[in-house]
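There is one chain below, alone, in structure tokens, taken in the form predicted alone.
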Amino acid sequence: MDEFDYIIIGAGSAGSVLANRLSAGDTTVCLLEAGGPDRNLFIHMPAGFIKTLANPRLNWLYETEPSEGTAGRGIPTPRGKTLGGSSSINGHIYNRGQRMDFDTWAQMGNRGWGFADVVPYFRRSERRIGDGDDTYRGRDGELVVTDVDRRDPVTDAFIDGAVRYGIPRGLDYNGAVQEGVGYFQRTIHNGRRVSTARAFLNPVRRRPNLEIQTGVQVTRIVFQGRRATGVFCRRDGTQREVRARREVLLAAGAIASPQILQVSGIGPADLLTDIGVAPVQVLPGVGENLSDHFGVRLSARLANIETINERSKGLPLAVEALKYALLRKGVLAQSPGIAVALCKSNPGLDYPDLQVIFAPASYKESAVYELDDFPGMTTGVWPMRPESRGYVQARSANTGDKPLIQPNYLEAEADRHLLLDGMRLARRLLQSQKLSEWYVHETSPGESAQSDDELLNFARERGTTIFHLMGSCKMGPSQDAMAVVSDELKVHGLEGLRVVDASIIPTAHSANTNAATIMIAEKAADMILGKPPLPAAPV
């Protein structure tokens, strides 16, 4: 039977860097990931996200319940499934969120999260290359920030069209102010994917205090009392016990962290009875209190401008692949979204609170990312703090089921408002008097769409997941009822047990997860090993 000291349960955004940061010391540490190692092509080559999204080998191609915010839809919800996990099948985005959202998890009871006490933790991570203030921006960590490095006139139109429509030209979105238009960061560098893998378990993959198992999947985590000793796991279809002689680390996200807690018998009384499974420990909340970014993608056709769609198919994508493979560069080295803009609804708002992302590029109806054959250009748009709120649920005590997931979408009255005044605000932007000379009809929804009826069940029945799953074991005091973990992320009640990635998370975050997780995961290592925190920023 192997011992170790720490356990990590995952290797995705979290998993990563506490694998890094705790091997960093003479503790052993022990990195389970139920994927496989992280060789494909299409991980790393930043166009290929689109390949991964359906590779049952690097996702878990798990799908939401129907509801009625989906007009009775099932909606794919991809999470990676190898080494880097989600990160090494995202869109790329570096977008870490808005000062309100940190202080909003301080004012909660979450002791040491406001704004100004997690921005070390952001800096720690990051190597920021491109301009920004250094009061928040990060020069000398492991993982790399760059700017887009392809711009193109629709998209520079776009955001001057933004720009005369009122929004300001964003200067640093992970700065000192959110709100703006303008490219985004990414997770790019030298035309590759830079995951949580290639970033953080890579240059320390040959400590001998560090031991990464991969193909190997938790059954249930093992307790002695109320305190945490180690995990059954299965590999090869064979079971086996790894202990911890400290903790136990749950790193494996809002869908897969929830589960392996309720197969282990902590969750809500009723759930753990249905699953057959013997109580450890009752918490209401380990599965509730799921949220999620919910968009919609509106699409025009252009004439007599080149665009994405043209330079991916025939011999231009040849030429392409030839470009990318001498020069890390041209379309294959880009993010799914190019521009993105952090705006108001209401004028009188202190903070955004829609997302709206750009790409000179469309999409076909009938084909999940399968480009037009004609120039086109698509906007998505959010809700970025949604309300409604769901639930991840195990279907039986073997975490090889897959769970139950309802995210609801849609539920709250306030999130289909502010989704309708998003897609009216991206149907104006894609028809501002810059994208004019170009511009010839909208293909999506289209023009015969115009009530909020019709807007609203277009969203219903095209809606999907932006991939932004959270909540689901929410941080908080012991005194919240639906509360999983403290603000130290121990799991209420027991020993030896935290919960360590985007489930903690205990109100919908405004922006992109995974620069939050990184953070999350860096702050959480320093508690682990009793460190003191990072002093606060001066912000």
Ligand SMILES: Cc1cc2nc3c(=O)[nH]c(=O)nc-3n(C[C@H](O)[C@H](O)[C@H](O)COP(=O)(O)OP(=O)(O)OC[C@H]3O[C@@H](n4cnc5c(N)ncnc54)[C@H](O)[C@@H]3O)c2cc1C
The other form holds:
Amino acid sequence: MDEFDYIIIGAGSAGSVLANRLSAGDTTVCLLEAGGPDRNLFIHMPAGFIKTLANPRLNWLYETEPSEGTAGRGIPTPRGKTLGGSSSINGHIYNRGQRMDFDTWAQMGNRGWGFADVVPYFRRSERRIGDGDDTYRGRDGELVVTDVDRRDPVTDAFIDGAVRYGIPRGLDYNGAVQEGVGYFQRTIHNGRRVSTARAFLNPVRRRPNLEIQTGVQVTRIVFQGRRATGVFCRRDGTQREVRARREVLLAAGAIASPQILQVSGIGPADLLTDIGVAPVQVLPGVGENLSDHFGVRLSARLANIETINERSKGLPLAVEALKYALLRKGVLAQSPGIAVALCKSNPGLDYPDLQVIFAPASYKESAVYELDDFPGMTTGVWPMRPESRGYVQARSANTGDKPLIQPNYLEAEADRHLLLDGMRLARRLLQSQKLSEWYVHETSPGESAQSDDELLNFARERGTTIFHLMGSCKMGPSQDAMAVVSDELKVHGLEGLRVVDASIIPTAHSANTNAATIMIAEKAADMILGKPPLPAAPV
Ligand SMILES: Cc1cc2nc3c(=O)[nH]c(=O)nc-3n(C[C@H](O)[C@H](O)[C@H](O)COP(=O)(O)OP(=O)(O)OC[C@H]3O[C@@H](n4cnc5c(N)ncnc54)[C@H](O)[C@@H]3O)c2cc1C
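Can you swap the form predicted alone for the form predicted together with this ligand?
Expanding to the full complex; the earlier chain stays at the top.
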């Protein structure tokens, strides 16, 4: 039987960072990943993102349960299933969040998670190429973060229009102040995706004390009494046990981590009974507190200007492909979102509460992710800190059965109100004077949709996940009955088991989730190795 000091379940954003940091000394580490190696070309070509969204070899292809907030629709919910996990199929955006997000986590009883505490961990993993105050930005880490290498007139006009509308021109939204409008910062380097597998696993693959096993699905965690001692896993239909001398580290993401805990006997009592699993530790919060950003796209038709739509078809696409092959530049080297406005729904607020993304591209109504045949532009908008909460529940004791996922999108009234504000703001930004020389008309939802009901119906019928599932194994003190892990990410009531991934996020932060998940794993690695935390940043 294989035995290691540490077993890491899942080689995603968090698991890859953990594998790198924990194997830097002489402890032995086994990284178990259900998906295969990350060889597919579309992982590495930034615009290949769209091709990975429906590929079952790279993607778990989950779907949420229908709800009132989605007009009875199930929403397709991709999650990466390969080395790098969701960082191998994500939209490349690097966005950390706001000071108050992490200060709120600390206020909830999580010592050491305030903004000043986490900035050093964001810095440690980052290799920022571009502007930024080095009090906040890292220059020597593994994760390359770059600026766009191509500006275009439509995006420039969107940004100028937003500035005229009163949104400040952003300096560095990953620095002291998040608010502002500007081009995105991205995890793309020399025209290739910087997944966590590329950044954190590739440089250390040859370490003799690190074993990376792909195609291995963990089926449950093994306990002796209250101590996790290993895992059962399956590869090519064969079950085996892998043992951990020190700790089992669960990093399977916000859907699979609570599911693995539940099938291992850790979760709400009723659910464990329903799926026929003997309880190891009753923890009612496992799978609860699920949160996600739910966004709506508004699009407009343009004229007398070239957008990504025309450059992504026929002969121009062939030219782009050649450009990419030879120079790693052009449309195929771009992320799907190009610019962002991190802004306030009300000028009286202390912090932004809406994220609006922009691309000089638009999609057909009838087809998923197929670009229009005419020039177009799109914004996507969502409330940054949604209040709606849902759950993940195992349907059986078999991790091969996809769990039930119910995010309860738009259940909270505050989310509906803020989304309406956001849609109206996004519409004004598309109709700004700076874009007016090309603007023809709004194609989606269309200018006839004006009332709250019309806009909200559109949101329910067409809104979608922004792919930021989090919070389903919430971090919090043991007095909080719904907390699953402590502020050292140890599962309450058990030994030798931590959860380290986006599922521990106690309350949604104001950003895309990859950067914070990497930060969580950086911080966890020091805790696991018994190192003192990095000194708080002077911020
Ligand atoms: C399509 C998409 C676009 C996104 N765009 C952005 C973006 O632009 N910017 C941003 O910041 N965030 C984005 N995100 C979100 C971000 O990528 C995720 O929040 C982040 O990667 C989550 O990291 P994680 O470590 O929690 O989980 P993951 O990265 O999902 O890793 C979990 C890993 O565990 C593995 N696993 C699961 N079950 C098992 C099992 N039983 N046994 C073994 N292995 C298992 C999975 O295969 C996976 O590799 C996007 C996500 C998606 C899906």
